[in-house]
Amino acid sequence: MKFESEVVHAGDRKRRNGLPVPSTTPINLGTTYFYDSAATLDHMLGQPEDGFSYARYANPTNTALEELTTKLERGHGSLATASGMSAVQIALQAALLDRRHTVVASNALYGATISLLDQVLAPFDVDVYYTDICDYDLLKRTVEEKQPGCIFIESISNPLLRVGDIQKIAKLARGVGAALIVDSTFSTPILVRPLELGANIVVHSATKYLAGHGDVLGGIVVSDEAHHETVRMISRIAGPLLGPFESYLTMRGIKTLALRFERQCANAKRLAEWLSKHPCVDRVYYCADPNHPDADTIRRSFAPGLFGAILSFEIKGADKEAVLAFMDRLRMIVPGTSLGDVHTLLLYPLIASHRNVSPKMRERMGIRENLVRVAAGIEAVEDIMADIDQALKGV
């Protein structure tokens, strides 16, 4: 099947035993299983992979999602979180565990990422370097020399949309025996999969584009072959898990992300091309740019004509009070927090994403006091130029 069927498809509609089939994934919240035979349930406990006992370890709607997920990244198994970032933090500790306790990550990721690099990682003996994933030249000179047991990066980097060519750092990452992790939450399966270009393990926050609609929060890790019983297994003792209820909206709004994300990323090319001659504005960050620092590796990797639904600008002239006010000036886009739902989110990185991170480091990232990011819904874009024309007028 193609990707726009798989979305519909794949996780659903399980036949056994000539049973009765629902035409959608059940919410089973049951917690314990027990089964006609105690040498079954002894299997069970020995052999999670094999069915239920326990529903830290599995549960049926949650298999269904974590099906569908594997089939989208074309990996090897699925493992659905309580949010993004715990999903981040089993990847990590999954890609570590038998491995040198240094990472190599970009210096461009979501604050809190950064944070649990350095934060939560590093008092436990992890040594943390950040680079410029772009220069290669300067990435492979750090890889080389600090002997990593694991790379992190995102697959489009928030907010300033830089992108690394995946396929050459996961060459550099086996040179040294690392794992790489990559953050695919802005891309989404439709428009890179680093499992097919060499990475190990693939995170999402599915709080995003693959639930859709605001109303999960959640994370997915895909993994190959090499990392996923380890990803399992840190999960059956932590248990962060994502609730049976969450992974049915997540399996539900998964059903329409080929329709809206194609949508989202014909908003925000639109969008991009129009604020890059309004007056207020100075600048524009989006992967569509013809100038853009890594136009060559975006041809390169993404799908064909789509170019992410995510873009950020710099307001001409705009401080913190400034950029406050017009965000309060806004009548129909949500100044939120979050990006991937179906209406246009707004977010002021300084507060919002990447607050936390100390402001040397948001100067030396390129995250400035006059810098929004936009997240474009599916509505008409029209409105949604309008709606941001309005609000700026009184910067």
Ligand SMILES: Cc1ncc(COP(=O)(O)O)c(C=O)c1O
The other form holds:
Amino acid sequence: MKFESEVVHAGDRKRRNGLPVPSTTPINLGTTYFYDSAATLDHMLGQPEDGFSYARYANPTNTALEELTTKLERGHGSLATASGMSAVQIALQAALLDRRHTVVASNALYGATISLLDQVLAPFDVDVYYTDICDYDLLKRTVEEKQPGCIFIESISNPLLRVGDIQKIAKLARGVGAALIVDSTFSTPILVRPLELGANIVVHSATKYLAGHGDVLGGIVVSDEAHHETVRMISRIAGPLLGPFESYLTMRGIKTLALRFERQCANAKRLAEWLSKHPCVDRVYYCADPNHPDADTIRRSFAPGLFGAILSFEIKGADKEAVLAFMDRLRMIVPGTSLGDVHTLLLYPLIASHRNVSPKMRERMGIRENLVRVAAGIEAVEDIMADIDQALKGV
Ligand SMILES: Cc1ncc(COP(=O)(O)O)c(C=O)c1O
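Form predicted alone done, so how does the form predicted in complex with the ligand look?
Let's see the whole complex now, leading with the same chain.
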């Protein structure tokens, strides 16, 4: 089956014992399960992967979603979690459980992931070293020197959209016995499939493209064979599961993922081309740019013809006050913090994702006061352009 068909069918419609089959997996709210014989319950409690006994171990709605995401990421198994951050946490714990408690991480991670590493894991004696994962020689030196138990990267960085070479980084990780975790929220399994490139664990904030409609907070962990059981073991004990209603909504969202994401990528590409010629715009950051510093990696690892649905641009001569006024003039685009929704979202890193980064550090990272990020929605691209155009006119 092709990806566009898998998103519609995987996980759903399993035939069992001649019973009627719902065409979509229903929301199963029950917390406790019993069987015709206590011996079966005994078996399920001992082997929770074989069936259902208690909702903290597994739930049929979540299981259907997990089968779907496992298929899409070409993994061994999945876990649906209560948020993207709980997915990141459980992936890190699973990777470090029986390895050196040292993490080499990208220096361009989502802010809460940095906080998780620095404020939650570091006090439990996890050493964390940040580095530029797009500078392969530097990364190699860091990995060889620090001998980490885990390397943590994002498939596309925020907001400057840098792309590390997952295949090369996975090889580096294997060389020192480390697990490679890739947060693939920005790319979705349509653009990049990190497990196929040698990563061990993939995480998503399902809040974004997977659910896709701005109405679910959720996360997904997809693991290779070596890590899946550890992820589930931690989850059975700690119970950070996605609720069945959110699982249902996420599965419903994924059915249109291919349609939505391809449209969003096409809109982003048109927007990037148009913005690069706009008189009020200094610079555009987008993965289709032939002068992108990681153009080679992008060509090798992204699905052909797709470059992601997020772009960033600098507004000519704008300071913070001017950018805030620009945001206030937007009529259709939502000036919010998220991404991946059907509606276009515009984020100002200075007040959102990079709010807690010092101005000096931001400057060093290349994130200027006049930079905004757009997560293209599925609207008519002409309407997105018209909205940005009229809002730029007042700058
Ligand atoms: C790349 C990335 N990873 C993880 C997260 C955390 O996801 P959630 O807000 O669902 O916990 C986000 C949220 O914006 C994100 O952008």
